[in-house]
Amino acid sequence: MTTEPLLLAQNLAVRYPNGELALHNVTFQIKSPSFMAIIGPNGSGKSTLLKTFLGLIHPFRGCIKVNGLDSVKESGKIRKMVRYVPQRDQIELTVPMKVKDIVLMGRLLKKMPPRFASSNDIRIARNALEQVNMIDLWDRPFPELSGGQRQRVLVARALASEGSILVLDEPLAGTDAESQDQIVEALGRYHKENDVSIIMVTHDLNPVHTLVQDVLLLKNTVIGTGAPCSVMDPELMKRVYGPTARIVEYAGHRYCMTRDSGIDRHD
């Protein structure tokens, strides 16, 4: 029995609401399971690609499939298997929810009403918070947390949920060094210990370079795919980030210096 690709796109094209092309001629295939990174500069269509394969945006040409499921015709099935951490979460900070309430949402939202947290739900939620070193804030009001702490809680909410694919849209953006380290460590450990694929949009490959198996390099179309080291190619980087992009090799490491993302590195 053959395993369906994690993602399969064929001649995909997507427009912004104003009619401008966000993605065009996007064709690629990523094996399953994988820890995958989608990288590219701001405005390159990374988040649009996520929303398209989640069925939140419909392509006007071509198709994209997730584990063999069509993003338009079978979006409901796709969403059941996906845990999603959006770039800007819609939780209203004026609502006095506690950290435990946020993480338990990852369990309760996939249940049929009436939704009550079982002892097993609480155990899984607490374990997820421990993964990102936030268990001590179980009863803390969510609005009181720093930006980095909030992001760690949202990652914990996804870890506490169920589904074979974990999707994160810029989970490290705007986080402090401690939160970034905690999130990266938790994702690496979770991928290693569970039969779960991870798809992460990021402008900076550096923090996750040792964890990532497949990289999709986007600039409104596919510029390159492959292992991190092969994508960190001087010509590919210049096509995406411009002539100022530089690859520096030192002691077996490859560094990509760009104005957009600072330094990306791969062993």
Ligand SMILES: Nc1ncnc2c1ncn2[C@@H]1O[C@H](COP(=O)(O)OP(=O)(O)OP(=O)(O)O)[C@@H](O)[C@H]1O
The other form holds:
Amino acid sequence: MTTEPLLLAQNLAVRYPNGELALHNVTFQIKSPSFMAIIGPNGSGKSTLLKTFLGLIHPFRGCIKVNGLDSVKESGKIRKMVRYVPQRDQIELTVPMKVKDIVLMGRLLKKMPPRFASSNDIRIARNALEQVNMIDLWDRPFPELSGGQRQRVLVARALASEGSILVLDEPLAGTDAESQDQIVEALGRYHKENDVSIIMVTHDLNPVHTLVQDVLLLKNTVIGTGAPCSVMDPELMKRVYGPTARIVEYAGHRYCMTRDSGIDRHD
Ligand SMILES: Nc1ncnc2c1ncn2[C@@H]1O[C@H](COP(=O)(O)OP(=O)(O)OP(=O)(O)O)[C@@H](O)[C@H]1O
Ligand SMILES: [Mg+2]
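Moving on from the form predicted on its own, please list the structure of the form predicted in complex with the named molecule.
Full complex below, order starting with the chain above.
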């Protein structure tokens, strides 16, 4: 297990070619291993932060390191360590791939050609689909699935592949409460049972707070970081989600009400 922080950002700024400053003065540290959430409203720089530490975008100023590896100088090593589920699935829906092909792809892409699925690959892929309650759809064409079912298959693909850090950009987008619970619980279980860190982006606080250990609250810079209970602070929430954000305590739980997410429970 590494003693380096999972993520270490120092005075990071990211500017897009059109001049848009998506992130500025970003400094924070998250210890390893962790199951962490990056939260913030639309346009707050969450996806930009992921793409930056994966080495897909270079910082304009400062730096960010993943397990001690610099996002610019050591991006090759970072990509070997990370499994990334992008925000919008980039799978061509006109290709009639089956659910099993999508999940197995997570394992086969890291092999040298010719790429054949071994019985071990199939066992791991089936197990991953069971984790998100999708095993019954093993032989179904992927394009026939609903948006929420597709998200669960993509999470299963990430669970089935290898790498010590799992990065998911809005894996809960477009899913109903039941799918959200299944995805979050599968991720929480996976984190506990394996030596894997999980970094997940979500703009909905609701389903994740009871399971994650660390939260990074962004609005183009760091607004708050720490355990979920310390980030669930009325002043911080108002700074990010506007003056209507409220923290409500009821029956020993904390709830955050925002116009974005409705009611959010937190133990
Ligand atoms: N390719 C791009 N070119 C120019 N500006 C961009 C590009 N991608 C993102 N931005 C801008 O950078 C800012 C941060 O965008 P980003 O996608 O990181 O936000 P986000 O927090 O992931 O939002 P969402 O919740 O909508 O996914 C936004 O103002 C956005 O318009
Ligand atoms: Mg995004």
